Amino acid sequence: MKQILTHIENHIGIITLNNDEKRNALTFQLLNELIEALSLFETLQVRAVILRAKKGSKVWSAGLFIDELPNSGEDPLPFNHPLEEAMRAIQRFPAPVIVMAEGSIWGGACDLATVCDIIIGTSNTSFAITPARLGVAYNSSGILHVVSVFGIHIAKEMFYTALPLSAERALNIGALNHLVPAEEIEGFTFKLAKRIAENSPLSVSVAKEQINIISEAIPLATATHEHINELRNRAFKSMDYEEGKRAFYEKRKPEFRGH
């Protein structure tokens, strides 16, 4: 594994994002390595997982790697996308996954963090959902993840503005479990993970699965799914999507025209 680092300590599995050159962008390789690590940890019966960046990181993850986004006309986040598969792996993992959120969390990485079980941050932590900067229509599951963690009105602001949400606001709305000084986040997170690992792994696993089932119990009619897919088609088949990607590479502000 090259883009993540892993080790186990006292029944706690630690996954460290290790793609500094790309600000821990969620490349296909990184996401597939993350899925592999979780599979290994499950086999080894770890009782908690910590997902972190390297100590002192200013960016926890910059989100999806833009070079791997498809051309216009293709869904940028289909069901079998590695990000979707990684999030399902986190949700299915039989022990809690804790985000040690040191630094800013952008785009798809914000979605990834929302499906984890506990998020611990510092004053340098922030969350931003950025598809509007690229002309991308986010998928329904991702929107539901963000809404469930940040609440519907804050989620709307995040999707509409693409501006970062501060750690203080995230704490106030319950999106962050704990806000601690940067110099204490490592010790605090490991102490919490150790406390979880000391409890009954079966009881914790059952509680996690029950909570996930209950939180996802929102039925949608077939027609509603079809309507949502049609809405997304308008965006990822648009000229704005191509303009958003060009502007990113050219390091300029995009000129969106709404078509």
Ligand code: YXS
The other form holds:
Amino acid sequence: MKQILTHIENHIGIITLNNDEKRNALTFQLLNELIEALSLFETLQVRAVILRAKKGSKVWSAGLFIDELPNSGEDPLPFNHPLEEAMRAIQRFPAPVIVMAEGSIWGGACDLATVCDIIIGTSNTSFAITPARLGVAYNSSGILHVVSVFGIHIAKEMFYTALPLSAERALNIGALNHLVPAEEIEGFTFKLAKRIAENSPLSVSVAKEQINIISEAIPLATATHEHINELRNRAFKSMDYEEGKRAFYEKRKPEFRGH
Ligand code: YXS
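What would the structure be for the form predicted together with (2S)-sulfonatepropionyl-CoA (YXS), rather than the form predicted on its own?
Entire complex below, previous chain first.
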């Protein structure tokens, strides 16, 4: 079964997450279908993309599919992970990708939402980044995404507590572009996408690429990269990482021991 549904109307490409029974968890299949959909949309010169869950969803996406997280000792978010590939595909896509964010957004899905261009939510939208719940050490690019969208203090609170950030707080800090009533979000999102699609696609595409380049320009010494890798190795080789996954399946609170 396809884990995303796609269609195009008036130069706008719509991608609907279609894995409700697993709360739209980002499986390798879903992520690869997302990458394929963006490639097709680029060929068809789509001028805006709406990335959404089904109308009225309580969970936009529950984040990475935990069954597909590697066993202890392997990096859970390597450079070539389908989530990383999907995020780079979104950043490279030559038109804005708009998140129609109905429901809670968890973990890797929160990271994915931060690399999109615009996020529109309702009062039941929330954002949680959850490595601390699973004993995972998130990767640097993901941390940078969250810090750049939520700000360093809010990002720290999100990483340390793994608690959802409300739509109101996200709107106050500019992580959410618009917070609209649930019954209006579909019309509001399509109207914004239509407005963008009526503008010069070249000008919009160049603006997107310039903003992405300028906002990511942070020089890091090689030694700093190596230090970060050593830090992450410590976490994903830990017993806590195994405990985080086990606790999820046993539907109980994890008992972390710090090693
Ligand atoms: O028991 P069944 O077979 O019906 O399956 C249940 C859940 O096990 C499944 N499910 C997931 N399976 C794999 N990976 C997931 N991320 C995941 N989330 C859910 O979906 C079925 C329905 O879930 P249930 O009964 O819990 O639904 P709910 O409506 O009561 O609660 C919805 C959530 C989202 C609050 C709850 O499912 C939840 O807390 N999910 C896990 C959220 C999370 O911790 N995501 C992070 C995944 S790891 C990740 O993204 C990064 C590596 S990191 O952690 O570093 O950010």
